[in-house]
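What follows is one chain in structure tokens, specifically the form predicted alone.
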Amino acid sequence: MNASTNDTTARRIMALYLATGLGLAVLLMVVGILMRMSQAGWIRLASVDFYALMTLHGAGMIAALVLCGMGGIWYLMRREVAMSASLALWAYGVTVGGVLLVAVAAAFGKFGAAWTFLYPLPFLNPTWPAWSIGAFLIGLTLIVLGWTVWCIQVLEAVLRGFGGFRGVLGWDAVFRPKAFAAAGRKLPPPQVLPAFVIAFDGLLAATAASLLGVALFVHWLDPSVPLDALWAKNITYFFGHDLANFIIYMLIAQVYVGLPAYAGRPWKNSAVLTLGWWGTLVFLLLAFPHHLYMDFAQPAWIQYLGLGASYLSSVPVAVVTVFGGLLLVWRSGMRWGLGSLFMYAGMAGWILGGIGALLDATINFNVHLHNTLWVPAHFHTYLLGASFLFAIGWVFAMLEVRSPDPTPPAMRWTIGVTVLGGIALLVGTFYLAGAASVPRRYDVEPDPGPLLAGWGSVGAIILVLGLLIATLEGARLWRGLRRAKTSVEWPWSPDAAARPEGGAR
């Protein structure tokens, strides 16, 4: 290996990915607030504008959080194995270029077929011009291309640095534990597991997305060429569902490294943790059919496969990673800063969102819930209430770990209550609306939709205000580091965590 624990270039590239992703995410939160305010009747968006904003919000938010995960994992792997900075910048540029094209298609072309763009909806008597369809498809193609390059680079680096598939997957530690221990061998650091799983599965998903993209381009250029709608829907959700779920697993890599800094203990890899990621490697790819229960032409065995994989995918999360996080914190003398607060709360959001998702993935519940606001409820919980918190928790950990002037308790409480309280109120109204059968993707909702949308708007506004305060506090911590001329690099190795100065027990 050619690890570097003081790599300024790597830190800057990670900061570029994170700043772009988080900045875009906050901007799209404002877009989401406008949609909820319109549904509440506080303002009135024209239907064509509402659905264009909905498309921009959905596709853009996924891309924003993907960028956060890409930057974090690339940085962590660069610490362990030599990787090309120029290739990482190329992947970043192509991905951001794709996001900008999607924004142009939605904002100026009023493309409003949602982030799922399910065939044949984009092409059937649309209110948007033909060029916006092409701009949207080209934008998604660029995002997939940037993602593919990133997956290839990370996968190659992980396999090169940790003994190929056998070493990364801990084959000998699982099946020959005594010989493995006697030889003095060690498993890779835990953050290598999500890097490998996401790069491997992500490459498979990107291949499928590329096939679909070519088919959609052909139909756009020559509408007389038909596509099979059920085939297109399966491929769309195979990629789209997987990419949305990859976000959580990418960002948990940062928690594996960041949370131990506050607990004063390393998050060690083990045969159990490795086996859990074996399951994730498989179940992530097989769970998407739970989006297709309403497609009665779909073979029944595929639907049951999706149901089983959905349930089994929760086992590695709950039993291995989240329970492992609880054990890491338990009686550790935990120091609570904004970084540890957000990362720890994010694991709770992951579980809560996962429970909501599992209910929706259960066929008898799905009949009643799937076309309601229950669906935005559960994915806002684990994207906003978990993934986004992991990302901002990582940023604060990078600042707090060497800060000479830690965040005062009153400020920590203010930020925690506003950010977490705002998220809870926002997603809670989605769950209540879904349970009351308020349909999703309606710009004008039946009762009690408008009332709940109003309360959801209040929660979202509180959240944005909390994030504004958090940004100001982050800037204060950064200025303190610059005045003290202190590097923001981690002062610990993945195998020997050191508790940061400051913070409260």
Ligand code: HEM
Contents of the next structure:
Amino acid sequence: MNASTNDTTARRIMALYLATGLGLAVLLMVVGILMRMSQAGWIRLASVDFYALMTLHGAGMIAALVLCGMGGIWYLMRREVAMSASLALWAYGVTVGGVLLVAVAAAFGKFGAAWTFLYPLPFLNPTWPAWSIGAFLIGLTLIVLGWTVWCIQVLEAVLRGFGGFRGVLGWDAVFRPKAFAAAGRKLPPPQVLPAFVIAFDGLLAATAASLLGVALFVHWLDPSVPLDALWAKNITYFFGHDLANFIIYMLIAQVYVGLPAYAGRPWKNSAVLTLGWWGTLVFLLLAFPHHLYMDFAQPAWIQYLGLGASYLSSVPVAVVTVFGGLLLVWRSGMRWGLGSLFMYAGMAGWILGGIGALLDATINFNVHLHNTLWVPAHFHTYLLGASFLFAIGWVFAMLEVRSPDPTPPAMRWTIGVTVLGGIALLVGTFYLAGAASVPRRYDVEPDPGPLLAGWGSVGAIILVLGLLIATLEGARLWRGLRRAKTSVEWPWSPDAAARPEGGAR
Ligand code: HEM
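Same protein, different condition: the form predicted alone was shown, now please give the form predicted in complex with the named molecule.
After this comes the whole thing, all chains and molecules, with the earlier chain placed first.
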């Protein structure tokens, strides 16, 4: 197979992952709107339906954006290092099979123990049948299996392509910078850092998930075998918190490659950026105890470890990346399009959601914000207002950079205002409700919850309408590309000649 056939296959695989992830996300947005409208009192979902939909929405959305990140990183690494397409398809198939089983458990069995399925809730006086617990657990197991295959494949490729741990971690650039520069050596491109960190940490999280999965299966088959609830909660959040967090760190890889296409200059890796990712590598795994501040049986030192790690896992990479993004754009003669708009706005969403998350991870604030709508507020900000924007920004970047017929400014404004405005209104009402102590996961909320849920529904409807217009515009750009049979190189690579050592195709 020649290089261009390989590239076409790789692009198709990425497109499959992205189309499935984004399609599923938009479908589940409609589910989100139904829940928010029910909380507003506009419609009335029965409690069992509300919690089944909430479980489906949560688990499905996480899986949808994980799929987008998996496809994006797989493609970017495939550009650098040879990787098996069949293995990527296998991981895709198993993951999607898992999502379907979770959907069956929620839609037909009305399994409603939330996407966090915290022991013993799935088994405690359930309103759902025993088979739906099994279907949900098997579904999650398949998702973890697909994820594990992806992690192993990406980790092996990155280590093979970029000089092992020493090369990927930029050891010589950090500790012997002068000798490194004098030898004319180069760090790997920046997108290799998220690929490595997430594949490495992802494997550890998957190991924990497998352990928990076996324990839950045993309890499902023989309820007389008890589990330690605190142990189960620690492992559940070690896996669940990490997986939800991995999403934004995976999708930032698309920004490292996509945004430079509009700025006209490369996003360079540096010792500072690499050091930021060292922090993420370690602290991402240690931040989860901030979900357990209310568990008084948890040893206090673990709580403080969680507090410190929460700050250290996110701040270095977010700050270095966002400043790097600002410098990339500054005086670059930036070409603004829908792709650059979404990726740039997504970086703002990352910072805003990150601040919301760190406030909640701070013990003194957590006492007030724990289990209020502040929690969905911050994670919707960085999942919807950042990660999702990175994913659609990447799709538009692929279309716009090669397009012979760019999006007219009026259309850009319409899409930008509806999508970003809709997100702002939706998450803004979550924050206000959280600050007013409205609890999360209540199908019927106390005041001022219903009023704010009404405004949140308006925001979400505007967002979905904006996405519909964006889809039509994307289809127009795509048709233009096909008609013009454009030969512009993609992915656009300003430093294609300066590949780092070992970075061969
Ligand atoms: C139109 C867009 C969306 C709307 C209207 C929406 C709405 C909602 C609502 C009403 C809840 C329940 C809040 C509560 O009372 O606790 C919720 C929970 C959740 N949402 Fe969304 N959402 C949207 C997009 C997203 C996206 C893009 C993601 C992530 C990729 C996401 C992930 C989640 C998760 C993980 C939960 C928690 C479920 C649980 O508690 O088990 N949502 N969403």
